[in-house]
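The chain below stands alone and is given as structure tokens, in the form predicted alone.
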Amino acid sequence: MQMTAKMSDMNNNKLLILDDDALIARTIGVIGESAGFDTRTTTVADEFFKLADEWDPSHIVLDLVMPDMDGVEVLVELARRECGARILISSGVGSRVLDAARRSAVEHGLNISGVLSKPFSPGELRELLTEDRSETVDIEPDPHPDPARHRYEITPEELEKGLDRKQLELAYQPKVNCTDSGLAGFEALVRWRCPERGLVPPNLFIPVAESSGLIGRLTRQVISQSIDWFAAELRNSAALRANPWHASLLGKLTLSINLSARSLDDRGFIEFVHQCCRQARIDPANLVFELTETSAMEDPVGSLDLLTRLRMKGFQLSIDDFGTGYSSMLQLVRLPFSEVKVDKSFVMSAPRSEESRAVIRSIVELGHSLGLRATAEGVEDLNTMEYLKEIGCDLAQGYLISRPLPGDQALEWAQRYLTSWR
């Protein structure tokens, strides 16, 4: 084994590198080193976990060919115990491979942030580590960060209580139009600010309000809170109406909302949304509910019947997460929906990946062809956005345009862009 640790512990930015091959792994130590990282390298699959225990690295990267214990043994090994660092997979077996491994990586909850083809440059190496270091945060940082804290299990009345003193938090992520770069909305997504866990993500509590029934109540603050900013804030910003286009473009933006599958129980739930929709004035058509394919599917009867409903109301309905479950088309085609968006893990790996540009472009193509618009998640790069544009996707969002804000940074953010634009 190599070790490599020229740089002061003060910095936080740590590169865990695993690869049977020392002179390669240490050649990738210099490259992040030069990207100004601390590294260590190992060529041992036990020593490689004694050091992701103990050292606790803010990045990996992972040679999938090894062989001791191969690439994807590790990263199962590595989702068991709950490896938080933002993984590069890299290898040589090509990229239909590493695109597998990624995909199977990503489906046992780690955080995968890219795939290296080998040989690689280290200019491609350094891009994307130092690209993935300024975006690993979607929301402000927690001031004071304790990885233990999640660790422990949530229970709902812990959640209740975040509920009842109004402790979730809502950031939004701009959205906008591939064609001409212009603003066309934002997606609310919902984080819960507890004191004793700090900033806790959705994927921890979201589960916990539908297994216990605190999801009806917990989707109608969210629903409350990003109506109230979309109607009250955003459209009433004195920077934004000094806008000379802010009267033709409030009237097209649009507000999008995870809806949890078993909001689609609550009875209630259209006249709620409606009559935030009267008290805010806003057109419901400027509403969209995104609801993932396989949500749809664990109620197809009551599904269809409340989304056929919202959309006679004037609401717009998207199928989240497009082209990840098994009965896409069967969704796409039974339910009303108004948008279809690419799941974020095509358009992700869009640059290195030859396939997953075709499905991107086949989504497109499918959603157009049924009168849908089409929405890419997870942009990136100037590429990928140049990509889109060619094959005519309608809606983009992701890092290269902007990461999830608060509210009142969303605002700045909006009318700097509206002020640049054009």
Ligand code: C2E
Contents of the next structure:
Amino acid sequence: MQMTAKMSDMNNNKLLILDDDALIARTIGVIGESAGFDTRTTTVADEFFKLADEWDPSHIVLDLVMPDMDGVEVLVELARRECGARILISSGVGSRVLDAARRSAVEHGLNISGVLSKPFSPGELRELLTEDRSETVDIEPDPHPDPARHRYEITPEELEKGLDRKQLELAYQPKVNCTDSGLAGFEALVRWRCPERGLVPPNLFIPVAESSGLIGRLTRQVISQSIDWFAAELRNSAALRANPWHASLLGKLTLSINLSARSLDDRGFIEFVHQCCRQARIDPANLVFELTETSAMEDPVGSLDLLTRLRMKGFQLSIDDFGTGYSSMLQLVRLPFSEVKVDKSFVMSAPRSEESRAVIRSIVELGHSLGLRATAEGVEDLNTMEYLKEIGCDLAQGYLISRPLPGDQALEWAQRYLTSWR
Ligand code: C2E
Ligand code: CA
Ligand code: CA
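Could you please show the structure of the form predicted together with the named molecule, as a counterpart to the form predicted alone just displayed?
Every component of the complex follows; first up is the chain already shown.
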């Protein structure tokens, strides 16, 4: 955490290089110096880690394939040490391998600023290094900026301040039954109302929270805030309770909350959620925790334990973004999920793609054969909704039904929806 803060103000020009070829390492060093960096080079891992800790570089260039070391392991170790430097990975391996390494490093929470295929020209390296230093740009007050286009950095300190000041806001997106379109529940989606940056979408700050150890606090805030809304505002809504039919439905509604794998490290987690439910008089069966399959895989044994305990307490578990990971089936069978959520990429492309429709149908069937409920997210058009009904998908969520809405608007939406529905 501290490292990133230091980096952004004073250490913005220290470059550390690890390459088993001393000549290449020195050459990179010379290029770095010409780009205004103070550089250190090394050919051995031990010295590299020592420098990474003590010298605290702002930038690292790392060779991925070295005869005596495994570059991927070096990355994992850097992640373990919570290295905040911007890392350029270089290698002579093919671009697909480099790209896979980059993705894995990003998933480990590292700040990967680029990949360089060897042989690279001095110009290419210089460009990557200098482009990187001028990277602090303002966020626009756009709720869904493209993170690849707006390259700016959220520091853990900033986010921590946001958590202290309770700047998280939740949006709620409804889920409906495919068969009769009845309201089934809401998913809580977090946003950060940052005074300097505007409304920041979750894909820009959840990774920061995960890599800086703030995710536990963040998740707890999301849980207590969303349960408050769900119990005090939605289920207690006088307008909804006035109609006996609607009132009878309120007890069945579910609240879905996203969990990141790192939140599973939080030891008192189960007790915390249980306590929140007790206080709000909510049955754990009304809560659904959504996990992405990759996140459930990071610590397979630990997550299995925790997820099993959650299920034993009566909470529901959903495997999110299903179909996008590399070991979907395995996770689905191994972990005690009660719901499978078809990734929106398939659902959104369903109108145009027969393949996507086939994928959706097989996921729904697979889920059912394992006794799970199936939800399709990203439903944007009526034809897709009809298709989901036809194949027996249980629940649907998406812009067709409603965009995620702030709490008060979600409540109004529910009143309008239920009134027109029945
Ligand atoms: P997700 O859990 O897959 O959430 C669904 C995302 O798809 C949401 O984006 C939602 O706004 C968007 N979406 C819903 N319906 C449609 C549709 O019909 N079309 C399109 N194009 N998009 C749709 P959002 O809110 O930006 O959230 C992005 C991701 O951030 C979430 O993906 C989830 O992984 C993560 N996230 C959100 N809230 C939390 C949280 O409280 N904790 C954690 N750990 N992660 C969260
Ligand atoms: Ca989700
Ligand atoms: Ca999803």
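Please read all numbers here as calculations on a predicted model, not as lab measurements. Throughout, rigid core stands for the largest set of C-alpha atoms superposing within 1.5 Å between the two forms. Residue numbers count along the first chain shown, from 1.
- Once both forms are fitted on their core, a CA shift of 2 Å or more is seen for P67 between these two forms.
- Once the rigid core is overlaid between these two forms, V76 counts among the residues whose Cα shifts by 2 Å or more.
- Positional change of V200 between these two forms stays under 2 Å at the C-alpha, relative to the superposed core.
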